[in-house]
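To begin, one chain is listed below as structure tokens, in the form predicted alone.
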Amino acid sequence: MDGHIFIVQTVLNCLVLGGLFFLIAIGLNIIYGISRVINIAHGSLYALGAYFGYTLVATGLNFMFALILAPLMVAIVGIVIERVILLPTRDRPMVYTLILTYGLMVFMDGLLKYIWGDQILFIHPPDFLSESLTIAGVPYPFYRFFILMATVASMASLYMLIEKTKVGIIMRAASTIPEMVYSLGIDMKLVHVGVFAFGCALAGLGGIIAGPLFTVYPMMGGEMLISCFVVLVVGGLGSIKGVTLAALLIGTVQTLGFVFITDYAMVIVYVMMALILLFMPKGILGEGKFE
């Protein structure tokens, strides 16, 4: 392969994978940053978004509409989870939510297999997304570029939400001084359920976007969850900027690993994580910094 083509395609692939990691991990991180809940079932919600997307597209719905509807459907599931399962444990130690969400993950993975089966499924994007385009003189799959643009748009939208809106102000205040938010007459229960639903919607969006790239299969949630936790630990639990940097870093390292040392790609990722934590135990930007 020509060196120029290889470099351009590899750089773009690093950005695409890093963008996907960001899209999925950031929802989990926002939930932790505000509600202090580590949702082990987040990967299953990512898979649920992919399966919802597959079903919607298979029934004839336009893929672009499915990109909107599938995350909303996952958000509704998230609301039920938060109200029914997590709310009763709100004032208990974090270990309760860890156990509950782990059980929920096992249940949801089994439910996905029961409804859709064990076979690998394919989400077919529109024909125009299946073509190629030229970037820096190099042909590149249009759908991968679409993923990159979607994640960039998500990053920009999230920044505007957190930094420039009243909702963002409430979220930042709730992550640091929840008592003050409550004293201002804002219902913290509504904040928690809204944040959880939003995080679940991001996971669902990541699932349907990743579906045409990676296919849809029952174990996809568990595999993505591992990568998301690596991103969270490296970036710093609760830190949005840290997770953004970590997602791009892990995406780059993992992509290069699969290119040069396929069988040991994830080993390199874990070694890098260990080295970072050795010198920065709370991650790149530190735990709990909702910024």
Second form
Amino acid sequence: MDGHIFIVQTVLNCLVLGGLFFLIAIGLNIIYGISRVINIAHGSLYALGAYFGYTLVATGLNFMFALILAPLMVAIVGIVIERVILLPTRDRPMVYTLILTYGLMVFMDGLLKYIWGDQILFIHPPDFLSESLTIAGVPYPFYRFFILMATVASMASLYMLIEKTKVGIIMRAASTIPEMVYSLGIDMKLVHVGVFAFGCALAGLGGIIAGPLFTVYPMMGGEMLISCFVVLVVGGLGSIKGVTLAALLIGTVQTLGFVFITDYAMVIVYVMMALILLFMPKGILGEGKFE
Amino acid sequence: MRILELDNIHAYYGDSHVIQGLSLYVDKGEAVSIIGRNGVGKTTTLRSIMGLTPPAQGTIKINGEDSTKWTTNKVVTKGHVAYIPAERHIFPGVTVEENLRIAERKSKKNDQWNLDLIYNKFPILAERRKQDGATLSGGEQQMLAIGRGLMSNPSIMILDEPSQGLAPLIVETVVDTIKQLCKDQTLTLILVEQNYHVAMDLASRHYLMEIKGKIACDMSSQECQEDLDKLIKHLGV
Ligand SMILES: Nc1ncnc2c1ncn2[C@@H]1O[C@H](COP(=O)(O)OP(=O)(O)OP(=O)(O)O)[C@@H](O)[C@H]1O
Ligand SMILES: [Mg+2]
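Form predicted alone done; form predicted together with its partner chain now:
Then the entire complex follows, led off by the chain already shown.
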């Protein structure tokens, strides 16, 4: 195999997978940072985004519209989840939401199978995305490049939101002294539901983006959830920068693992997580806020 | 005119009944202090007003309206109350300017305060605007906490032990600042203090609080001066 082609493609593949991990894990992370909820059903919401995307595209909607619509639909489901199971348990210890969202995951995974069946489904991206383009003299699938651009754009807008807007200030402040945020007259109910819906939308976006790449199947949510937990542990739960770095790192390790040792790729990922847990319990940047 | 009234309130932390039937009132434009020993329930009283520890019994009225069941958010936005806790709670990892901006709200009526006016009033905050709030000194943090409270254009300002942990000279600056804010009597002040010099300097009427939020009496500053022994006995200093 041509070394140059291999290197360029592998580097891009690492970034694609890392970017996807970022999209899903960052939502989980922000929700934890502000509401102290670990949403075990986050992977199922990612799967839901993929299934919504499948149905929207299968019924003839333009993929680009589906890319906007599917995340919005997941966000609406998120709002219902927040109102029904998270709001009533807001003042209870975290185990409550752990157990409730675990139950929700089981329920949602069952529901997905019930509605869409067990078989593997395919989302067809539009023709122009199915071609390939040349990057650094190497042919590369346009769709993967598109994912890369979409995640970079999401990452940039997320950083803008967090660093430059009042919503971002509230998010940062609420992850440190939540009570003072309410004492300044900010409607925290709105912040909690907004953040949850936002995280769900990102998971849904990840789902529809991942659909054409990995196909759509019932187990996809559980697999993604595990990868996201690894990312959160490595990055430090609650740390936005740490999780961004960790997503790229795990994306890289997993991609390289599959290229070189296929069968044991995940073993390497887990060993890495265990080592980080042992020696850097607050994540690679030491910014984790796990309580 | 009564701007705030507490009528026979009871407050709990879990099973512990820390405020057992407290009543007090504050008139518009008045500056009132609550003084009492450690742990008698001063902070809890303020938390009840704010809806942070809502009373289990009794009523609270802000501007004549029953606010007992209001959320904290509503107490601030509708009741125009600003709360500055004893811990100050400056957000770490957030700049001085962002600490101020988070409390900013655009309302229709001609607001008294905005970022520029706060910087005018507290030049030290303007100087440190880009700095992480957590890196400020105690006195600067107190200024920032007051400035942040003002950003919501309150008509009632609730201050819990503003002098706590500050050097005497800094206390003087903080007291001067608060005095100036209350000068034109558009701002009503409710102050909790253990330093009775500060309390008497800032407020004109004082509630002496005993264990479990029991109000022993309410005295004017002059009565306090004449009966310093009583005051000192209360504070146990
Ligand atoms: N979060 C809490 N949980 C349980 N008990 C509490 C809590 N906060 C305060 N208390 C108790 O309630 C009582 C009143 O406390 P509060 O903080 O209102 O007193 P305080 O007068 O403000 O005291 P200080 O002068 O020390 O600030 C105390 O006995 C205190 O131990
Ligand atoms: Mg106190």
